[in-house]
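Just one chain is shown here, as structure tokens, and it is the form predicted alone.
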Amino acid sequence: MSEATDDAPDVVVVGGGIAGASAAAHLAASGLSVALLEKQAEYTDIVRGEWIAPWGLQEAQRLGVDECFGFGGGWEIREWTQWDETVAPGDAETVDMTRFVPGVGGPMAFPHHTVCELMAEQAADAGATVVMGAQRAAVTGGEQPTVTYRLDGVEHELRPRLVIGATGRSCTVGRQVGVSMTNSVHHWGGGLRVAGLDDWPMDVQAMGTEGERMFMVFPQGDGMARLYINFPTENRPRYQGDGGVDRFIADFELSSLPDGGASVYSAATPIGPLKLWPSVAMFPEQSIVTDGVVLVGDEAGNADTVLGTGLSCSLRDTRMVCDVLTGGDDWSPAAFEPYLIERKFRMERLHFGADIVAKLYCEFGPEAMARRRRARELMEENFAASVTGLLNMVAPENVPDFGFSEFFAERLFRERV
């Protein structure tokens, strides 16, 4: 390995989210010279994923960044209640989420921007060069890749051995090196961080469907929570413009919740922006590994966000790529073949599971309600019918194979006689 210099580090990571910042922190701690480029001048709430599954926390432990979640405001959620308009609130099923991954506990909810900030600080403390406010990052792949960016109006150029693209769904690096995406949009979603939920049980996350909304409440401790609503694409204008935040909160007045939702809609005070987005599933059309460039996280493709596995996937991607970079001097595309094989298998399972969850809980109207009722009855009769729900808790390879068959999906959705 040639000696690294300030303008020729071993690795440049473009994108300082969970995937990119965790990669920079781990690689720097492993002795590599790293530059981390983040376009924000400082981390702010831009409404990204704020729920991580136990298997994702396990990946964070392997990367050595797990404490960033705890110190960054992470909050363990111990129970998951699935409410629905088809059942009385007292009959809603509650699942103990602490029992799936030994040594980890339940999933964690957290403010995304504070965790990213701590990961970037950890990377800097380990010796990485962290550049906040890096604008117009441009990547050229090849045996000697280059990265240019602007900071305070000045152009800079880096010549690393390898570039890690981690710019999320914007796919900035991927597009620059010729990786295009096929996109599929099933519905839209929105998210808002709130305080004031003092009467909401802070160890319980809520998910359910009522009317034309699939709602989620992910507690973050001390009366704070991230509220989400998934809704039909045509309903997007409801939450836009003046009063959109008020309408969003008011839509948590729900008869399927025990108190009619009063502990949310009558108490929530916004402490962040409301963001709306298409719930996009992304499929790369070319290899996510090219000469001098490797893509991770959403930049490498993602499943529908309703499944909630995006951050766990990002950390798995990062860990597998870091294993190659710290495991030997071969950084050629061929060295990343195990990453490509594992990711293909993993994403096939996550796309399959996300399609089932979206069809069950993010389709609306009488026919969809009847479908949920039938599926619920089947799950009550045979717990194996709930196997897709394991994807929220354990790694995809640990979910039984039968849960990814067309026979299983047909059995779950067909009309009962």
The other form holds:
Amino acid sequence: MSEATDDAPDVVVVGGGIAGASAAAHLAASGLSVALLEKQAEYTDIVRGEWIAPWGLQEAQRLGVDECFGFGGGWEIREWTQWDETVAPGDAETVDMTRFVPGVGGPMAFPHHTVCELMAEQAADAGATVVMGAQRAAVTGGEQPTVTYRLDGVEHELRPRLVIGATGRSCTVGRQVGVSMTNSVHHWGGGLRVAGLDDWPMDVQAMGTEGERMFMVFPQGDGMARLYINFPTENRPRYQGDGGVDRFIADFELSSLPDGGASVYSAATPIGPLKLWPSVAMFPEQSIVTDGVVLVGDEAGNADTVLGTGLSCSLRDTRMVCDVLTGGDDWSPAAFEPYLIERKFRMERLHFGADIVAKLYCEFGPEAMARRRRARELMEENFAASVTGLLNMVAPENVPDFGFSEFFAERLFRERV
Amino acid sequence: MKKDSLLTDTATVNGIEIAYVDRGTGDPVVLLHGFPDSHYLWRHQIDPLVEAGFRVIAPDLRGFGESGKPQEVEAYDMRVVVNDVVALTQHLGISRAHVVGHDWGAAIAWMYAFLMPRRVDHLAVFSVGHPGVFSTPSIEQRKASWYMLFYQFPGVSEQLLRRNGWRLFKEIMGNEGDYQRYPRELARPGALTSALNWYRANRSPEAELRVESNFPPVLAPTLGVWSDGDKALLEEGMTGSAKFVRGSWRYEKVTGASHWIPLDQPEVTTELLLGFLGTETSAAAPARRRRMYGRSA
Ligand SMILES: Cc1cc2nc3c(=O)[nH]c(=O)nc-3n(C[C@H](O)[C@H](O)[C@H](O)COP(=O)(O)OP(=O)(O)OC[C@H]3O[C@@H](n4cnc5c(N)ncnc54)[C@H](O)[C@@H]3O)c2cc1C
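Shown: the form predicted alone; wanted: the form predicted together with its partner chain:
Everything in the complex follows now, all chains and molecules, and the chain you saw is the first one.
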């Protein structure tokens, strides 16, 4: 390996979200020279995932970045009470989420931007060069890749051995090296961080459907929570413009919740922006590994956000790629074969699961409700029917195979036997 | 982490490396933090005290911040820590100082004051009363400070406190003090164990049972401060301290502050210190005044 210099680090990571920042932290701790380029001048709430599955936390542990979640304001959620319009609030069943992944506990809700910031800080402490406010990053691949960017109006050029593209769903690096995406959008969603939920049980999350809303309450401790609503695409104007935030909060007046949701809608005060986004699944049309460039996180394609596995996936990507980079001197595209194989398998399962979950919880109206009611009854009769829900908790390869058969999906929806 | 530091020096004293703030010239004031803080607890008071003409000494007590972190429980015996403060002030050429403490730092300050009366000019103690009061807690007080008893199980408690993103620690701390900073500080190598060792060394069940009644009196003019938002300590712990003070005794109750008075009511804290230190010179005339500070009572 040639001696790394400031202009020629081993690795340049473009994008400092969960994927990029965790990669930079891990690689720097492993003794590689790393530059991390992040577009934002400082981390702010750009409304990304704030609920991480237990299997994602396990990946974070393996990467050595798990404490960033705890320090950044993460809060373990222990229970999921399955409030939904198909059941009276008092009858909703509660799932103990702490026992799925040994040594991890329940999922965690956390303020996304502070965790990214801590990971970037950890990378810097381990010796990485962290560039905040890097504009117009441009990557050319090949055996000798280059990355240019502007900082405070000054142009810089880096010549690393390898570039990790982690710019998220904007897919900036991917497009620059010729990777395009096909998209499919099932519905839209909105997210808002709030405080003041003093009467909401901080151990308990909600995730259910009522009317034209799939609602989620993910407590972050101290009366704070991340609220999400998934809704039909045509309802977008409801949460836009003047009063959008108020209408968003008011939409937590839900007869599915105890007290009709008063502990949310009458108590919540926003502590961040409300952002709306298409709940999009993205499929890369070319290989996400090319000469000198590897894509990770959303940039490499992702399943519908309704599944809540994007963060876990990003960390898994990071770990698979880091294993190659720290495991030997061969950084050729062929060396990343294990990553490609694992990711293909993983994403097939996640897309399959996300389709089921979106169909079950993010389609609205009488027909969809009847379908959901039937499916929930089936799940109550036979626990095996909730196998898809396991994708939230354990890694895709640990979910039993039968959950990914068309036969299972048909049985679940009882649309064809 | 560096940005949360105002430290100016380090010195090896009493066999341990102590990091500290030493700023200003004039009558020395020693500021002693508690659990799980560092000198940084006093960040709002240091500048005003320096500007008012004091020399401010604010160490990271052993086990905390940038100071040494021995891992044995015995290293945190109160007497050992008091000797750190004695050795540090000697190292700095200070023979007599105002001593100010919060939480464990208050306990240290009390002990310093009754063991070494000549080294203490004025004494100001926040939240924690005289150990003579504390050693006979009422049932109510025991309940209020249940979290102290939690630390009694060596070995498991670190693991339990850290587990699942420091969930239990966060439950205990709530959103008080520098709650967002504490887990990061305590995650540094050895830091959690040494912080907990303060409790293990000094409030083991045996120590609670031991009746230590013969405390020498505190001769310095003493200001005791307690806050009505303190969830762990009772007002009677502070008010009951009066009988151990031979110097003048002044009690102040601060409203609108949690246990972390210097952080929650920084101006009130500064004002109390400026109004008290170096004002009452005699240890003879006890003035038992009672005043309310802070937001509406
Ligand atoms: C509203 C919403 C809710 C979600 N909810 C969940 C959930 O509950 N659980 C879950 O697991 N997942 C969830 N997801 C998905 C999850 O947020 C993503 O999968 C995850 O954030 C992807 O991480 P990333 O690092 O790949 O991309 P991002 O998080 O998008 O980070 C990309 C980073 O790169 C930076 N960047 C972008 N372009 C450039 C450039 N040209 N140069 C330099 N830097 C650049 C950005 O500023 C950003 O910091 C949600 C997503 C959304 C949008």
